[in-house]
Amino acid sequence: MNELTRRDFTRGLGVATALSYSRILGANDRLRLGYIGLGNRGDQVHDAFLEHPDAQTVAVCDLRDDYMDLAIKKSRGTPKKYKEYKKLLEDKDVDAAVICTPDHWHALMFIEACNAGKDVYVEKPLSLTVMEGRKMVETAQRTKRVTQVGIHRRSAKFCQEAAEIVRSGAIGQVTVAKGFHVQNEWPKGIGNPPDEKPPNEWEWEHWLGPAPKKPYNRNRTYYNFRWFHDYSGGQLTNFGVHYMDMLRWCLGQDAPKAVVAMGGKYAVQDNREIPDTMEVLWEFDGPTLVIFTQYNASAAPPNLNDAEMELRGTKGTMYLFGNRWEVVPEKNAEKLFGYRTPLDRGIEKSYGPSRKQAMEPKSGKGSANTAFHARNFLDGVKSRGKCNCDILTGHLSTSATILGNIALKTRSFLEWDTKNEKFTNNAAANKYLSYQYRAPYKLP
C-alpha cells in the first residue's frame, strides 16, 4: 500500500513521528493488547503498534507457532501464546484485541471480543457479508466498545487534507470518482496447485472455521485466500475498500443508491475464483458516479498521472497517490455558449472560446503509515472517544464493495435501500447479503 519504511517514517516528514508523539503522551500509561492473527498483515499491524511505547503486547494467538514466535521476539516483555482465540479473549490482562485474521473470521471474533469487554482494532475489509457488518456495528454500540477498522488512510494527514479540499467545494461538483487496482498477474497468477491432504488436519479445520468445508488447497490458505470467495471479497474488498472509503469520505456520502458490475476471469490461468478483470459502477447522491477498476492482466498506468484515485470536479480534478495528492485546475470555456455580441462571436470563430483556470493548482504530501492509525486507536481507548475509522465507518465502506461483488454475481443492476440495507429491485440478490456458518459455528 505504498507505505514508507520505518526508517523513513521515524525520520519524519515535517511532522512529529508516531514514536515521539507517544512519548509526549507518556510511556507508563500502557495499554495491554492481544493480537489474533500475526501473518503478513497481522505482522505489519503489530509493527505499527510497536512504534508506540504505551502499547504493550501481552498475548498473541495464531495457528502457526512461527508467526507467534516472531511476534514475541519483537515484543517488549514476554507475551502469552494461545492457539485458541477464545482463550485470549478470556484473558483479563488483555485490554484490547487486535484482529488481523482472514476476512471470514472477522465478524465472529469481533463480536466475541466486544462481548468479552475488549476494545477492538479489526483489519479491513470489515466483513465478508453486509449482515455480518451490521451485527458488528450493533454489538459495538450495545457494548460501548471503542473500535477501529484498519482502513488506515483515515489517520493520514495528507488524506484528511485531500478530503477537506473536496468537501469544501474547491474542485466544484464531483461528477466522477475512480479508484484503480492495476497489476499484471498473467499468465500463471497464483498458480494451479492440486487439492491434497492438509499438512495438519487440525490447523486446516481451524483455519476454515465458519467457512464451508472444502478440500485443502495451499492457495486457499494464508495470503492467497483473497482469491477465493469463501474467505474474501477479492481485490474489490481488499484494495477497493481503501478507495471506496477515501472517495466516499471526499464526497461526504454514506452509501450508494445503485450498483452494476461486469468482469470475469478473462486471461490469467490459475485456480482463482475472483475476476482478473472487472469494473464496478456505483451511483451516489450528488449525483456522482464512483468507479472501481481492477485490471490484473495489464500493468499499464491506469491514467495519465498514474494515480490510485481521481475525483473529477467541475473546477478541477484531484489525483490521489500513496503518499500525496494534487489538484489540476479545470479550464472553463466560459463563452462557449450564449454569445453576447457579434464581436465576441467573430473573435471566438477565429481564435476559439475564451478559457481561464477556475482555481490555482494545489498539492500536498505525507505518509499513510499504519502507525498513525494505531496511535489514533490507542488514544481512542484512553479517551473513550470515536476513532477515525470506527465500526460504522468501516461497515459503510466495506458494504459498498460487497454490493459490487453481488452485482457481478447476479449480473444485474441493483438499487440499494441504505436504511434497511436491502436491494429493492431484485429479491434474489438479497440472499447474498448473508450466509450460513458451518456448524458448529454461529454468529452471536
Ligand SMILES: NC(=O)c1ccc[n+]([C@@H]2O[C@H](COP(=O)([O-])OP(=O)(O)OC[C@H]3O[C@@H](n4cnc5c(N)ncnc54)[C@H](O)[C@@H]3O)[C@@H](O)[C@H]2O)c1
Given for the second form:
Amino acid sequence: MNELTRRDFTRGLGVATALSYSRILGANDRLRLGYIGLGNRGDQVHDAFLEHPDAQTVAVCDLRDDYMDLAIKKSRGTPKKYKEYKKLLEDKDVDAAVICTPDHWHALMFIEACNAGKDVYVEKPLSLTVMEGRKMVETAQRTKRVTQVGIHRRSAKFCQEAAEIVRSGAIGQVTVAKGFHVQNEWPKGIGNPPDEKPPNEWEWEHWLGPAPKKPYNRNRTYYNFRWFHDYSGGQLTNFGVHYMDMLRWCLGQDAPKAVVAMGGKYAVQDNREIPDTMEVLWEFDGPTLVIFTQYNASAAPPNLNDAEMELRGTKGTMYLFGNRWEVVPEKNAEKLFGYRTPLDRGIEKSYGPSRKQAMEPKSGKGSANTAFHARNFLDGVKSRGKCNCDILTGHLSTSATILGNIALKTRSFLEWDTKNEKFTNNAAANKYLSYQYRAPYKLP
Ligand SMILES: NC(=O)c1ccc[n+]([C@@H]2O[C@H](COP(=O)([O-])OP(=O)(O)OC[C@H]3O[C@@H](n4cnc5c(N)ncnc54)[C@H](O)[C@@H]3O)[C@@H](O)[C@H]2O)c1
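Can you give me the structure for the form predicted together with the named molecule, which would complement the form predicted on its own we have just seen?
Below is the whole assembly, all chains and molecules, this chain first.
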C-alpha cells in the first residue's frame, strides 16, 4: 500500500485525527528521527537506533555544536542541525522525536512534541514532578502518540523472564523487594567548584529553561546536574526508577499506598544537594514492602549477592543483576516456628532436618542493550501499538520514586491516593507535586 492509500485507508477506519498529520508507515519504511539532547545518553540512544537500518537520523538538536557534529558524523545521510528544539519539532521531515535532555526539560519538550504530531521516545526519569508526568500522560493520550520511556530493561528478554517467574508465584508471596544503588563517593564526590560567570550566557539560559535562575556552577550542567534538585530527583529517580519499574513489573502493582524516607548528606564533601545516604520504604498492596537503598558514602557491596535488586518471597528469592537473574529457594520453607520443648528437639533430630526446599534453583541471563528498546519503539510507531514502556508505565514508575523524595523533604510518613495522585494525610507534601516554571516557560 502506498503512503496516500494507506492514509486514506486509515482515515476510512476512523483512526484518530492526530494520525492524519503524521506519516503512516509500513513495515519496510524508514522512520525519520529527530534527536533532542546528544550528550552522554543521547549519544548512546542514537547508537542504539543506528543499529536498525529502518531508523534514519534526519535532524539533531543540542546546545553544543561538537555533540551535534559527532552525531551527524555517525548518521546515515546528512541530518539537519538545530540549536532550538522548537525548530526541530516544526520540521515536517521529522516523524518522531528522541528526547535525551536533563530531566527538568522532559515535560515541556515531550508535550510540545506530541502537540506537533510527533511520536516520542523520552528518557527516564519521565519528569521532575508528578504533575508534569500526569500532563505528559494526558497529552500523549489526547494526541494518540506512540511513546516509549527509556526504562530499557522492559525490552530485555531476561527481565521479561524474571518478571514472569515472580508473577507466576514461583517464589511465593513477595513480602520484601529491594533495589540498591551503592557506590562509595566519599570523600570528594563531584568536587566543589565555585560559582562563576557562565562561559556562554545563551547556553546557560537554555540549559536552565523552566528551572529557577541560579548562579552558574559547572557541576549544575553536563552530567552532574543529577546531583541537584532543580534538574533531577537525584539517584532515587536516576537509578531508582529502573529498579522501581522492574519491581513494580514483577509485583504486578501500579502504585504504592504509603511512603517514608530517611537520609541526608552524611559524609561526602562536595557541592551536591541530593543525599549521599538514604533509605526509602514504600508499602504496596500485596502486601509488599519495597525498599530503595542509596549508599554513596559507605563501603560496597550492597548485599551478600551483590545484586541490583532482590525480591524475597515466602518460598524463595529472585536476585536481579545487570545481565542475569537467579532464583534461590528458601531452605526454611514450611518449617514450623515457635515454642519448642526439649522433647520436640529430640523428635526433630530423629526425623532428620525439618527444612524442606520449596523449589528448584533457577537462573537465566541476557542483555539489556538499549537497541532492543529502540527496536520496540520503531515497531510500535509502525503498528501504532503500545510500546514496552509506554508513557503511563514510565509515569507510574517515575512518580513512585518522586514520592520518596517528597517524604524525605517533609520528613513524614505519607499516604498516597493513586487514583487522584494526591497525599491524603499531609497537605504540605502535596505542594511538592508540582513547581512554578520560570517565566516565560509554562507547562501547558
Ligand atoms: N536509560 C538510561 O539508562 C539512562 C542513562 C543515562 C542517562 N539517562 C537520562 O538521559 C537524560 C540525559 O542525561 P545525560 O547523562 O545524557 O546528560 P548530559 O548532560 O550528558 O546530556 C544532556 C544533553 O542535553 C542537552 N540539552 C540541555 N538543554 C537542552 C536544550 N534546551 N535543547 C537542546 N539540548 C539541550 C545538553 O547540551 C546535553 O548535551 C537524563 O534524563 C538521564 O536521566 C538515562
